[in-house]
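For reference, the chain that follows is the form predicted alone, supplied as structure tokens.
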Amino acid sequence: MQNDLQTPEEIRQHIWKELGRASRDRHHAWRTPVLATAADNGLVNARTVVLRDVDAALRTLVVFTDSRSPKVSEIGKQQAGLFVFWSSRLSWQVRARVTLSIQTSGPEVDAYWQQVSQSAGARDYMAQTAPGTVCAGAANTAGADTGTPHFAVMKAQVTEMDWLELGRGGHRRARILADGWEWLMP
């Protein structure tokens, strides 16, 4: 793909096209980005999440999570986050600065839960214990449903992207803002 895309708008459109594909294609490299958030102790927590939905027009990314997850309380205190996407096929890294929000109820959450509740993944949001709970031995959550979903939708409003394309003939890098673009040194 090196240098096939020349203008900022072509690159921006291709990034959002790939993000959209990643939300639907479980084999796409961007399906499981790393999300970094600020922890309560002033440190940074980073974890792999699953990209579930994308709205290019609104510049939003959607991830599902257990409402009891530590990241939910972190986001309640500090809404800034950073997604890191890497694709060896594209030789692209995209770092997306985002403002995060958590939704645990409402029509949108209900619609997403309706989709998830029909899948095997539904039990991930119905476990008796919260993610990260200390346990005595190897955790086995099979059959340990509460019957009540602890389902939450994490929405990420993209405020800025740092795009890096690696190539044998040289690298290209740019900062993409909602209403602008800057070429950067690689």
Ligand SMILES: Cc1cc2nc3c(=O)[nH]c(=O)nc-3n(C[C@H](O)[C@H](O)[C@H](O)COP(=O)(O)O)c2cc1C
Contents of the next structure:
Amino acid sequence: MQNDLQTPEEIRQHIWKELGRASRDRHHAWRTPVLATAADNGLVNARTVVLRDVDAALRTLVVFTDSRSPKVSEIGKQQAGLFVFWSSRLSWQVRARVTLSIQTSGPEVDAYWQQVSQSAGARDYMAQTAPGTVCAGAANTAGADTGTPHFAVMKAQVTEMDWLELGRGGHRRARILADGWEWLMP
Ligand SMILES: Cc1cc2nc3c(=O)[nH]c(=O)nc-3n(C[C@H](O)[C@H](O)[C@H](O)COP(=O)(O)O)c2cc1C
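Would you mind giving the form predicted together with this ligand, to go alongside the form predicted alone above?
Full complex below, order starting with the chain above.
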């Protein structure tokens, strides 16, 4: 709990500071948010992802994914998404409403791939078989690496945040927009 933060503007700045930290610190609770999106047929989908990069000035979040994963085609049809972050250290939940886009080529993707390709994580984007493919056994049967990366950068433009702070003396909640805010009943 951050009782020294009194105004939503202070809170907004602190949220972005923590998001930036989370993108650099693998132990930060906000490193692995849940991202919910709309699936086909009116269903919803949600999954854990790793927060890879954050731009507080542009209000963007970056996640890496396999370009063949179901979420990529889902986002092609419906760009609305929602990240859910919870930190027990902060006692903060942030629900960030976002507009999602996928990039598979271009200088930005090349720069991120440059980083990833040096790491063991590169294998995640080079499996022969697409994520979610039905397979015969429970073992990892993704097959040998193809040598071809199926690397995609998912960019999320934050449009609105719902911030909730749990406190022993009472909870606080605010809706934080790009150019304004309002207190909400917790
Ligand atoms: C801790 C953790 C981190 C994950 N990070 C990512 C990630 O950064 N990108 C990603 O595409 N999938 C990530 N996954 C896998 C997803 O949760 C999901 O299973 C996979 O992307 C398929 O999702 P989809 O079927 O909705 O496309 C992660 C899973 C866990 C448990």
